[in-house]
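Next up is one chain by itself, shown in C-alpha cells, the form predicted alone.
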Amino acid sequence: METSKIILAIETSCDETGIAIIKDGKLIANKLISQIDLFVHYGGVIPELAARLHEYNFPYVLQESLNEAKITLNEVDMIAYTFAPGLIGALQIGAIFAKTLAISLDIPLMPIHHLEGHIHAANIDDKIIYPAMALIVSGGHTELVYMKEAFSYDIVGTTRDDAVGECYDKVARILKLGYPGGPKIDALSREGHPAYKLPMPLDDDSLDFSFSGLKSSFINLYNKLMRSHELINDADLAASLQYSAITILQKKTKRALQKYPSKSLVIAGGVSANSYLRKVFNDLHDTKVIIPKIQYCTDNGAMIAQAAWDRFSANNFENNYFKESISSEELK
C-alpha cells in the first residue's frame, strides 16, 4: 500500500470543534475552537447548542487548518471523523460535514472510535509499545484497557458510576469553583494539601473504579463541616480530594500491570492534564509511561488523525474498540 498520504481528521464529539492533518506520519496542522467560555456560564455543557456551535465554528476551523498546513482541501487523500461515544448531535455534526467532504472530493472516509483517539495521542510524539496498558480518565470515562497488540482492545477495569472527571465537576459545584471542575480543583489544589480524610473509593482487589462514593463523602464532609461553623479550607479539600482519586487511580493501575505485564503504560484523556497525575504515574519507573502533550489530552482533531494514520499504516480499518460500541453506519 502507498505510503504518501495526507489524512484530514474532524472531531466534534462534545464541545470542541478540532481538525487536524497529518501527513506521512507527520502532524502538520492542529486547531480547535472550543465551547467552553460559552458554557462555563452554563455550568456544563447544553447538547443541542453545542451541536449548533459545531455547525457554526466548522468552517472557520477547516480554513485555518488548511492555512496553518499549507495545502489546500484537493490534496487530502482521506477524511477521518469520530464517530462514537459522546453527544450524538454532535456526532452527527461531524459525520455529515465529513462525509460531505469524502464524497464532494471522492476519497476514502475512516471512521475513529473516539477513546481509541486518546490513546493513541501517545504515538505523536512518542511510541507506543506493545504489550501495553491504557487508563483512559475524562469527564465521562474511567477505564483500563490492555492492549496485547495494536488495534486489540480488551477493557480489564471500568467504573460503575461516576467517571474521575464527573467527580472533579460535581465537587467543583459544592465549592464553587466554576466549570469544568477539573482544572480548576487541579490548581486550587497546589495551594493545599491533603489535611482532610476522604475514603480510598472502592478499595478493592478489582480492578474497577467507582466515584460516586467520594463524591458523596466530600459533600458530607462538606456539609458537616458547615453546620459545625468549622473554619473551611478549600484548597486543603480540595487537594484531599485530589489525593484520595489519583491515590486509587495509581493502585488499580499497578494491580492491573500484575496482572497484565506490559512494555508501556499510556495515560489518556482530559483528567490526564491533572499536575497531580501527571506527576504520580511518571514516578512508575518499571513501566514505560508515556502522558500526550497537555493539548493532546482534552478533545482534539490530532489524536483522532494519528489513530487515523496509525490504522491506515497497518492497513487496518476495523472499528473494534468496543463490541458493542454504535456501528458508524448508525449515523449515515
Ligand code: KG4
Contents of the next structure:
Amino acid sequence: METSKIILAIETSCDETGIAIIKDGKLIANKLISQIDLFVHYGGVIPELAARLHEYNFPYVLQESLNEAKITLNEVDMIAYTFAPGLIGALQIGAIFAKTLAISLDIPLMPIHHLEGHIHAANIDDKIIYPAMALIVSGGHTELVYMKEAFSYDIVGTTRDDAVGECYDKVARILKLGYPGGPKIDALSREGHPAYKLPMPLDDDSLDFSFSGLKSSFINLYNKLMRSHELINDADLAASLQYSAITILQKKTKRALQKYPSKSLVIAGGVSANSYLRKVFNDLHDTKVIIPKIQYCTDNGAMIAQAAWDRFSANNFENNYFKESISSEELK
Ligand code: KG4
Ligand code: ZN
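Now that the form predicted alone has been shown, please provide the structure of the form predicted in complex with the named molecule.
Let's see the whole complex now, leading with the same chain.
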C-alpha cells in the first residue's frame, strides 16, 4: 500500500512569510504573516527590513502551520521553498530555513520558481488542462506564458518596462492612497466610472505590454487637471486607469490564445485578485478560465506547496522556467 506523503512549503520572496503543508495533494495548513502593516508607513517594501522580519516571523509561522496540520516536523517528507525570483535577502532567509530543515530532518529539498507557484495555485481548487496559457500579473511580472505541457514554459509576451502591479502601486502613490496600491485603486474604482480618457498602452499586434507608458499618461493627465484647477474625481481617475490596464491585458491575452490555442487559461499573481479583472476574464468564452481564490492570488505558501506536490506526483524535478535546470543533487 502507498504510504502518504507530506510536503512543507516556504514562501519568502517579498513581504509575506508563508508556510503551507500539503498531504497527498490536499492542503492541510496554510499560514501567513504579512509585513504590509509595517511597510504602509514607508510607502513600499524595504528589502533589508523584509529579510529580517522573515527571520523573526519564520518560527511562529512554522509552529502555527504544524498546529493547523496537526502534525510534528518529523512527519514531513520533503521541504519545498521559493528559490527565485524576488528580493535576494528575503529569498535567502527562506532558503536557509528550508535547507536547515531538510538537512536536520534528512529529507529532500525542492526549489520552486515563484511564478510556477503562482501558476500552480490554479490546481488548488481546479485543474489546469494542457496545452495551457498563463497570464501572470504581479508586482514584478507581466507575462503571457504558453505551456505545451506541465512544467514547460514558453514566455510568448512580456512587459517592456514596468509590471502591471507596479503601475497600480505607482499611480496609487500619486493619488496618495498608500501601499500596496493595487487593492486601494481596485476599491476606489468601484465608486467611479472610467470617465477620463487614457490610452491603451502598446495596443499593437505584439503580445508585449508597456505599463510605464500608461503610468506616464496618467501622470500627464493628473498634472494637466491640477493646472486647470478642475475638480478632480479620484474615483473616476482610478476607474479609468483600471479600465485601460485590464482591457489591454484582456486584448493581448485573447490574441495570445488565437496564436497558441489552449485548453485552459490561468490568471496568476497578485493583480489577479482585482475585481474588474476577475469579472472581464470570467466572461471570456471558448477557453476554460481558472482564476484562483483571492487568498491564493497574492503571495502565499499554498501555491508553492501545490507546485511542489504537482512536481512530486509527476516525478518531474527539472526546473526549466528560464530554460535553466537544477541538478538532481541539489534536490537532496
Ligand atoms: O504576486 P504578488 O503578491 O507579489 C509579487 O510577486 O509581486 O503581487 C503583488 C502586486 C502588487 O503590485 C499589488 O498592488 C497587486 O499585486 N495587487 C492588486 C490587487 N491586489 C494586489 N492589483 C490590483 N487589484 C488588486 N485587487
Ligand atoms: Zn508573487
